[in-house]
Ligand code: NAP
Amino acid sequence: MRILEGKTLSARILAALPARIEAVKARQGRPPSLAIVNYFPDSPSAVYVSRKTAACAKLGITTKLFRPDQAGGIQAFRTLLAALGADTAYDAIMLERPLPDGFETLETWDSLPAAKDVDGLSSLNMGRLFISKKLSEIETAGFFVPCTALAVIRLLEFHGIAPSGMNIAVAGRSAVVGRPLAHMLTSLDATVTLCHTRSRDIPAILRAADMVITAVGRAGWLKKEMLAPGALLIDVGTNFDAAGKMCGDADFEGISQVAAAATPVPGGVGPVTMACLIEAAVKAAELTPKMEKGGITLT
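Would you give me the structure of the chain only, in the form predicted alone?
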């Protein structure tokens, strides 16, 4: 089985940033800056927080980690987002998920100014994504898209895998991975089936796919019997097994017996997502002169 690792691509993305960072510093008198908001320091996604901050520090990007108290409730959270949005010391804002129960609402996402919303959560950024017909529009326009979804697309391109004409099954319909990723794959002329908890006979849907992308957040749920021989697997899951070891959604040892290629966890989609986020923070700083009160201008 071919291993679709992401560390090489991540390093390549980050290596392209120093010149852009220096240009930002020359223009605005300081480096790009990123605010990271994380409620659960022990969550699987939070494992990457220290890696993000270390990578940013190496590049000269300023970061600050905010750890709000859940007791403050959703209003305090929205107030924090509004304050960070108005604070010119920060070019970009990143929310680590999960958030406390009840916090993930449209009002929350729209508390993020689109110009600083580097993970593409706000309705303005998400709307711009879904009206884009071609991936080239998504990559070159002045808005932001969910970094994990973008990382999958870039990882496929890096490994020479063209989605055009493929039947692809995406397991998980979240607003930050499944749905935006399905749209991006469709823009690359793939035929996409988006599976969720109410889908009938998910194993049959997955076995009929040329490529399976799993983003359900359940350790080891995807077994080899659920893949067609020779299928491709992109594992977006970030979980911990019973021994406390990071793992994906797939039973990696099992699927290695049937899949033609698969991403490892860790070392697959995760490093590329981190690099895409840092790149987006630099992009936010670059777009600062083009900001207007309602978000990012389209000129």
Given for the second form:
Amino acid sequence: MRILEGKTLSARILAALPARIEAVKARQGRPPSLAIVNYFPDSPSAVYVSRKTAACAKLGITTKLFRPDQAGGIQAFRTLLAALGADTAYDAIMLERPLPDGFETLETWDSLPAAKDVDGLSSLNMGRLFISKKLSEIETAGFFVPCTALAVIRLLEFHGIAPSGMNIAVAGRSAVVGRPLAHMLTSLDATVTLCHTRSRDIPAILRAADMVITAVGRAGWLKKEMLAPGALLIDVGTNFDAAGKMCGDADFEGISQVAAAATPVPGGVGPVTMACLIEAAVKAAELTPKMEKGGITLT
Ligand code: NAP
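Mind giving me the form predicted in complex with the named molecule, seeing as the form predicted alone was just shown?
To see the whole picture, the full complex is given below, headed by that same chain.
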């Protein structure tokens, strides 16, 4: 089975940023700066926060970590996002998940100004994504898209896999991964089936697919019996097994007997997502002069 690793692409994306960062510094007198909001300091997101912070530091991008006041509930949380949105010290804002139940609402995402919303969650960015029919419009326009979905697309392209004409099953329909990814793949002329907890006979749907993309969040969920021989597997899941080891949604050993190619976890989609996020933070700093109040100007 071919391994679709993501570290090389991640390094390539990051290696293209120093000149852009220097240009931002020359123009605004400071490097790009990213505010990271992490609600649960003890969740696995702390690991990703420290990786992002270290990668940004290496590139000379400023980061600041915010831990919302949990006693203040959702209102205090949104107030923090709005304050960061208005603070000219930050070009970009990244919201780590998980968030408490009930926090992931339109009002929360729209507390982020679209111009700083580097994970593309606010309604303006989402709307622009879903109105775009071609991936080229999505990649070059002055708005932001969910980084994980974009990372999957970039990883496929890097490994020379063209989704056009493929039947692709995406398991997981969250606003940050499954839904935007299904739209991006459709814009690349794939035929996409989006599965979720209410889908009937998921194994049959997955077995009929040329490519399966899982973003379910359950270790060992995808068994080899659920894949067609020779299928491609992109595992977005980031879970921890009983021994505390990071793993994806797939039983990797099992599927490696069936799949033609698969992403590893760790070392697959994750590093590319991080690079896409950092690239988006640089793009936010580049867009700053074009910023309109509460939105961004399309380029
Ligand atoms: P989420 O918001 O919890 O959504 C999970 C989705 O999976 C939901 O749509 C849910 O269906 C579906 N689902 C759950 N159990 C299922 C089952 N047994 N059968 C079918 N569908 C099922 O999660 P998320 O934020 O999208 O993240 C998904 C996974 O990706 C997590 O492991 C997360 O850590 C990982 N992730 C990785 C990266 C990366 O860079 N590698 C980035 C982001 C997230 P319903 O809608 O019906 O509930």
